[in-house]
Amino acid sequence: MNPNLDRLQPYPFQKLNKLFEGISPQQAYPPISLHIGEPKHATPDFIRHVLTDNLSGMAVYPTTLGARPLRASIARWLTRRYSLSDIDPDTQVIPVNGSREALFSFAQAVIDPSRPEAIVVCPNPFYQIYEGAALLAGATPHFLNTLPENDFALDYGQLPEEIWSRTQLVYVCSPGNPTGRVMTMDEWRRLFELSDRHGFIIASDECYAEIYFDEDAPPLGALAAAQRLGRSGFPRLVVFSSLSKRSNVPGMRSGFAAGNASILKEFLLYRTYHGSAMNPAVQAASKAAWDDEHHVIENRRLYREKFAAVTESLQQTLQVSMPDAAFYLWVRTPISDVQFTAELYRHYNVSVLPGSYLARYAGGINPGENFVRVALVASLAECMEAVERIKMLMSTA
């Protein structure tokens, strides 16, 4: 067996299940699940119809690169969304089976195991796929703590030059999971400068970029930042996005990787052997989804309504503020985040995720401690009911 498998840590939801073992929640309260970032808004009818109308595509093998109409649709969307001058659908876009799969496999393709002590840098807290991808590629993850006193910004100075000099890959997530923070142009500029100096590749996870609260201020993306800084061809940069949150189709497993053509050429070679071609019916439905913005605007309206109501009510009891984007609230707890989660489940049958489960100890701290991640994916009524139960818990704390 691959010995690196022994380096993997339990997934956060495995830890949560372990925490809940032996706890019998109060049955007077119907369960409300806010611990997992699974979209609950309805899948648009037109996407479902296109999917079923193209089931004849099941009779053919899809290509790893995907159909050109889908790649062209993604390229058009990128140019519209980020005001890019040009994206080549033939060399700068690859459809993928969800951003999770691609974010993991990307590390396997780009890490050079012949170089000693390879390092992958990740934000902390973080999406655990980054860590697992690094470990199974034979690299060692190092973490950048994102802290409330620094508005959860990436502080590159936390790592010494000796670490940066051995870094081969940096994962960033903007809007962030779990903080919802959007990286600024200055953060991108400094990261690009580090990449130029040390030669590492940047993987930008942007799967939450279409859930934001001001229609006139969409989050800045990595490709847009690179273009504004004159970085022609997006050197050492690949972004990953997905339809799961944007279009409420997590079960379709559809997203894309886009950016530097040279890196994507090698990534495509890896994927050819990896066996990760997208279902033709899913490709057709994905094209329809990327071509339409009306359903995405409505999706944002639903989240905006929930965030406004929940944040205003929850602020009466806990330290919480609106994120820049995404569908999580990163809530500070007055007691241990693990204890808070267990007591909320035991007494009020509401499940949230302890922040410490989403982070690692680095620099002497676990930056997720005394926070919980609350995914506002349920209906407005359920979210507001969960808030009332949280307030009841706090009144007895």
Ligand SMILES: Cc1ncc(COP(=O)(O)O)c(C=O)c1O
Given for the second form:
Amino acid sequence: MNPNLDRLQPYPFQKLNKLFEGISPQQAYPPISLHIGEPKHATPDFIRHVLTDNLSGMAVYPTTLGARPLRASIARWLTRRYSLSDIDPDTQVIPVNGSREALFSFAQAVIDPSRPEAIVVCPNPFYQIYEGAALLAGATPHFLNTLPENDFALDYGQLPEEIWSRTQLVYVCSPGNPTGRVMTMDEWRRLFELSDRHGFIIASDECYAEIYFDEDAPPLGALAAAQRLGRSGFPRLVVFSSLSKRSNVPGMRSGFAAGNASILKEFLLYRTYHGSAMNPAVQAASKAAWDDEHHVIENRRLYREKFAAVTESLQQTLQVSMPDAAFYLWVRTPISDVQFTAELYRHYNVSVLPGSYLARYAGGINPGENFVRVALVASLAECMEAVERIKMLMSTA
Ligand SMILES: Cc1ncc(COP(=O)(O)O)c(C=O)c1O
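With the form predicted on its own already on screen, would you show the form predicted together with this ligand?
Everything in the complex follows now, all chains and molecules, and the chain you saw is the first one.
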């Protein structure tokens, strides 16, 4: 067996199941689940209809590159959303089966294991796929803590030259899971400078880019930042985006990778052998979803309503503020995050995720400690009910 498999950590939800084992939650309260980042708003009907209207596509093998109409739609969406002057649907866009598999397989394609002690830099706390992708590609993840005293920004100064010189790939996540932090233009400029100096590739995970709270201020994306800085052809940059959260289709498994054409050419070659072509019915439904913004605006309205109500009420008891974007609250806990999670589950049947499960020890600390991640994916009524129960827990603590 591949010995790197032994280096994989249990997934945070496995750790949570273990924590909950042996706890019998108070049955007087119906369960409320806020630990998993699975969107719960309804899938728009038109997407379901296009999917079922295209089931005849099951009779053919799809190509790994995907059909041109889908790639053209994605390119048009990118141009609209990020005011890009140019993105070539034939060389700069690849549809993927959800951003998760693409974020994972990207590391397998770009890491050169023959170069000594390859490093993949990841934010900390982080989306767990980055770590597993790095390990299975034969690299070592190196974590960059994102801390409240630094407004959860990536502080590149934490890493010495020796680490940068071995870095082959950097994952960034903006809007961030779990902090909701959106990277600024200055942060992009600095990261691009580091990439120019050390030659590493940037994988920008933007799967929450469409969940934001001010319709007039959508989050900056990596391609837009690169364009504004005159980085023609997006050197060493690939972004990953997804319909899962934008269009409430996490089960459809649809997203895309876009950016530098020569990297994507190699990635496509890898994917051809890996066998990750998108189902033709899903391609048709995805095209329809990328072509429509109305449902996305309505989706944001629902999140905006929930975040406003929940943060206002929760602020009376806990230190909590609106994230820049995404659908998580990253809440500081007055007791240990693990204890808070266990007690909330035991007494009030609400499940959240301990922040320490989403992070690793780095620089002598676990930056997720004393935080919990609360995914505001349930209905407004359920989220408000959860807030009331959290307040009750706090009043008895
Ligand atoms: C930060 C981040 N990136 C990527 C993904 C993967 O999303 P999908 O594979 O549904 O596109 C998730 C899912 O929760 C996520 O939180």
